[in-house]
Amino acid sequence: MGNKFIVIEGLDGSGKSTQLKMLSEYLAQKGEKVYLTAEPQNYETGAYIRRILSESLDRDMYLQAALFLADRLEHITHPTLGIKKHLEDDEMVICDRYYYSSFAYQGTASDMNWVMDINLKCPEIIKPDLCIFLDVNPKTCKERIDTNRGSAELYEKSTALMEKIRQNFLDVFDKLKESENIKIISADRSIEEIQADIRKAVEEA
């Protein structure tokens, strides 16, 4: 399969981490060179974003969107660790979240079209070969978060907010359906069933 760029998206609590790990192990067993990564990154901008999220800091949504874009650009262009470098080295890059999350999350309280424009019209932005969205009932996601974590982050505060974010994702995918390869996979099923559909989508990308 070679140097494909695969993105996995979903609400917090949708099971992304489990599915990403299973997919990367499966591909490695098939002999693929896999680079597993995530956004936000651990550079200075990413560290600030993580603090905003974990501490629920009151920061303007346009500022948040710009910070995510800055972090994303370093994620892509870093000379030794960037997505572009790994693709050039013929590795398969699998990323936990990408610009779709910016559209859905920061789009809750800003101009979503503006957030899309600053990302999609940026010359350094790389379009994924495939985006997989793990679609789970927001109520289920909220219950998982409340059960498994000590405290909720900024965008995990209420089921109503998570429902809005899910709808934003679906609206974004509808806008991009003619220009991007997006697969929506029902994740209200067993881990094995979800993984089987993910593997099929990746192999067909």
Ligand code: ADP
Given for the second form:
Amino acid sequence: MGNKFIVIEGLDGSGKSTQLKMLSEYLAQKGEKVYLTAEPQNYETGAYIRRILSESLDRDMYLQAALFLADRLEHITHPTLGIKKHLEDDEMVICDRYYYSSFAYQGTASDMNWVMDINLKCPEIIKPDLCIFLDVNPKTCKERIDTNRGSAELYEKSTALMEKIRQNFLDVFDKLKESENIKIISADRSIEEIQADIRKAVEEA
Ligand code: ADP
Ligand code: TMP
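How about the form predicted together with ligand ADP, since we already have the form predicted on its own?
Entire complex below, previous chain first.
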């Protein structure tokens, strides 16, 4: 399959980490060279973002969108660790979240079209070959977060906020349906059923 760029999106608690671990093991067994990565990254901007997410800092939504974009640009262009470098080396890049998360999350309290513009009109931002959205009922995600995590982050505070984020994702996918390859997978099912659909989508990409 080689140098494909694949993104997985979904609400917090939708099962992205669980599915990505299974997918990367499956692809590695098939002999693919896989680079598994995630946003936000751990560069300096990422550390700043983590403080905002944990609510030790309260920051404006436009500033948040700009920080996520800065973090994304470093994630793409870093000379040795960047997504572009891995693709040039013929690796398959699988990324947990990408610009769709900025549209859906920062779009809850800023002008979503502006967030889309600063990302999609930036020449360094690359378009994924496939975006898979794990669609799970926000109530289920919230229950999983409350059961499994010590404390909820900024965007995990209420089911109502998570409903709004899910709706933003669906609106964004509708806007991008002509220009991007987006697969929405119903993920209120067993881990194995979801994984089978993800593998099929990746193999068809
Ligand atoms: P994310 O990375 O999207 O935040 P995780 O993969 O960490 O989500 O999953 C959140 C929690 O839900 C974990 O405890 C995980 O074991 C559980 N989980 C994941 N997928 C399913 C599923 N299909 N059915 C039930 N529980 C699941
Ligand atoms: P995670 O590491 O558990 O996926 O958490 C990352 C959080 O950051 C999650 O709540 C989604 C949010 N986020 C944004 O708000 N905008 C973005 O552009 C990205 C990549 C993530």
